[in-house]
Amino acid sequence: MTELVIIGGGPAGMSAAVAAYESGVRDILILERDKKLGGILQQCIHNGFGLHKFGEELTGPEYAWKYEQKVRELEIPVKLNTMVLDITEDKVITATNEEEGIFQIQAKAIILAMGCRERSKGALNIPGSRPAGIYSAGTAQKYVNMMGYLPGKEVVILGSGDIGLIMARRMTLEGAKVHAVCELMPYSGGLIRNIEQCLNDFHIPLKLSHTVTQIHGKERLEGVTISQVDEKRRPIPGTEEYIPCDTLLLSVGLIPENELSKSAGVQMDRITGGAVVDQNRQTSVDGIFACGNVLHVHDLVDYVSEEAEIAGKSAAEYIFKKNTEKEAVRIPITTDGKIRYTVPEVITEKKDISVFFRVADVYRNVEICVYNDKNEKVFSRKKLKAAPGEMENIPLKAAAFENAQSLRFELEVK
């Protein structure tokens, strides 16, 4: 029997693991199926990371490097090149390894912090045939900064979101030619900031309401044809603009890798395709917890440590059974559709707690308003603008749901 086991060693899992050491488990084992710790950070290599965490600016890999740090000194275990093939509803582990084999762990806890991974062309129909030079924006990442790889010259990007901006400037720096980021949507689903320091400042076109409608070769990438998109999202004829061009990098959505979630029974939520979890992040299955971009797609990977934080000390609390005492409530949230989702999805204890959400569209002097079972408006918080590319946060007293049966989200728009 393990206490704890933490499935995943990226920024998630070993903050998760250094807060349940200090809250007092001794018993802990990380387990990463890569040859290091680190998870995604390795190969980001911009600056812009521990704004919020450490108070200084920092490289992903840095970042990385002040918690694999922390897990050394601590002298947390940690199985590397480790798959994790199953976890039952009971917290058995089933993983595999080089050195193991197959082998079976008992865990008193479990913390999901698997991360995410990128869609791929596959979901998105785009006819044409399937040359080379067609990449997911992530792959390019890691050719270019771990491999040393260029993958082409002449580059057009499909879709706004962080990780696109990002490699829209790294392609640029290292000489490719990036002709239009192209959004289907009518705005971008990434940070203000990668906009501006990523696209604006090196000229390059963010082209929104514009889809990739065509594939043009068949050895090698030729080129692509873009087209405008009406307000359902369907092709405009007459729009289309043919771009010569040697890759296509993909930046089309996250999704959380909850595979081994499900097979451990946990229920999951249809929007943000992780867990639904409590203000504690302990799912619906007991004594399983999830933290991190597996649970919903965060912004900032500062924001992936506090939330990773709050798992630990809450595994931490469940394998001392510090819970007990307390009184058992449930509250579930609900949301008005602007809202899309929140995190947590129920309140299970009251005490003080943080909701963190998205908006559906880009909206301008809105309110957000929670309303209990009654129709009280029990918070309120204005804001000139809200958009999908930035998370939101708002804090809730336990006052605000003390006699609740449920609460309500919504953003009125004035």
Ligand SMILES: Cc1cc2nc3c(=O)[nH]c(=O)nc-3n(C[C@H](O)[C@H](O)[C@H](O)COP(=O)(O)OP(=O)(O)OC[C@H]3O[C@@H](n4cnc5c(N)ncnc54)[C@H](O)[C@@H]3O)c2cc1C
Contents of the next structure:
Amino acid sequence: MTELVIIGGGPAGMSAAVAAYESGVRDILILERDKKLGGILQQCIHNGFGLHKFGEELTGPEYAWKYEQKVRELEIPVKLNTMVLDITEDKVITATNEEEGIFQIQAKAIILAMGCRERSKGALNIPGSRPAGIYSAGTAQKYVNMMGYLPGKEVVILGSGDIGLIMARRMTLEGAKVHAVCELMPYSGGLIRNIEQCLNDFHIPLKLSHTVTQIHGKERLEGVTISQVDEKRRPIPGTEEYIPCDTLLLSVGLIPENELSKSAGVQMDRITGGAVVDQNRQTSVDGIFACGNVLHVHDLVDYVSEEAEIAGKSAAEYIFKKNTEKEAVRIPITTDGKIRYTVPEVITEKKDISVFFRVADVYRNVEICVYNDKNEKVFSRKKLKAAPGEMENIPLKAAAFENAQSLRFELEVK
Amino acid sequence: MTRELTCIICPRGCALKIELEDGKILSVSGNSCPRGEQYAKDECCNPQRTVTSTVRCEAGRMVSVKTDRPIPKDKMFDCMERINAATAKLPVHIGDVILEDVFGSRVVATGNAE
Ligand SMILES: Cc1cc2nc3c(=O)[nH]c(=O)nc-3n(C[C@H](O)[C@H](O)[C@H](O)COP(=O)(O)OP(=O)(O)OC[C@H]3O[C@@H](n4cnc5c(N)ncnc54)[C@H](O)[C@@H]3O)c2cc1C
Ligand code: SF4
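Could you give the coordinates for the form predicted together with this ligand, as opposed to the form predicted on its own above?
Everything in the complex follows now, all chains and molecules, and the chain you saw is the first one.
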């Protein structure tokens, strides 16, 4: 029996491990399928990490290294090159690596920290053949940054998520010509600072309300046709433009990697693609916690670390049975659609909490309002702008849901 | 003259407005913190960027690097040329200096390679 098993050794897994250790748990094991700790940050060599958490601007590998050093210092056991294959509701983990073959571990508590993967299939709903030269932006990032291989010289990027923007700059600096970044929506899904420093700095056009409508080339990509789209996101005839290129990168979003969570019988949320959790990041299965991108996609790793600390601390409380002494409550949180989801989705303890959420569209002059089941406004905050690319975060005092049976999050647009 | 910029110092991305007269800055508005004001001034007089990239090590491996301070924006491609011409000796540790004096900065490793 291992007290705490953490699946995934990215920033979420490492922060959770450190927090659990600091809360008194000593019997911890991190399982990571890669040959190194660090997760996706290893390939994110750009800077922009850690401003919030460490007050300095770090690159991805530097941020990961800070946590890896802590894990080493505390001598928290890690099994690398180890792939977790299955988790049961009774917290039996099946994993495999070269030395041990297939083996099982019974855990008292589990923290899910498997991160996310790139969306790709849906976006390729494009007529034409499938020649070589089409990559997801994250795959291209891995080629360029980890293997030193530039996948092409003439590039078009579909989707303006942060990875696509970062790759536009990266490939430009390495000598490629990025002809355009096409975004289906009328706004970008990436951070404004990335549009500024990755596109505008290099005069790369961002074509909003545009998509790729045709792929040309048989063996190797020769070009793409892009078209403008209308409000219903349908291509507008007559707006086609042919761009010769040898590389098309897809940067169309990330989805939490949750096959394992499902096998553990954890209740999932349709909108986030992650588990339904309470303020302690505990899932519907007692003793199974989730944090980081496996729970909902974060744009800032600093928030991943914070969330993982909550999960790590809560797992410790669970292991030491501290939470059985607390008064049981169950306050579900609903949203109005303009606010797409909240994490947590249910409150099970009367203490001050933070609630994270994303909005569905770009809204200006908004008021974030929280109502209880008696329709009393228990929280409100005005903002000039809210956009889907930026995760919001509000503090809720325990007093705000003192006598509530449920809470409702609304975005009022002035 | 008014110049509009997006502050890139932190993820908040404040929309900055700079009032200029004969190349002199009269006022900066829209920033939520003092770093934004400094960025606006730098961006108008001497725009600078930190460059992040990778350096080839012996044995064909790659290690990530950055300039340890921002360099003039128009020197980014020259900086890349210097980085791409370099080879790092193994092992490389985070913080190791790979290149000295690259447009007023040093290129340092941001990753480890054994
Ligand atoms: C390209 C890109 C650019 C980004 N840019 C920024 C930025 O500029 N600033 C910023 O703050 N944030 C940025 N982020 C966001 C931030 O990097 C992520 O939010 C953060 O890394 C997520 O951490 P995680 O631990 O949840 O997931 P990950 O880092 O993905 O780690 C998950 C780990 O779990 C392992 N794993 C998965 N399944 C299994 C299994 N079955 N068995 C064993 N191990 C498994 C994986 O190998 C991986 O190591 C960026 C993200 C990406 C992808
Ligand atoms: S002005 Fe300050 S808060 Fe606003 S983006 Fe710049 S650094 Fe961030």
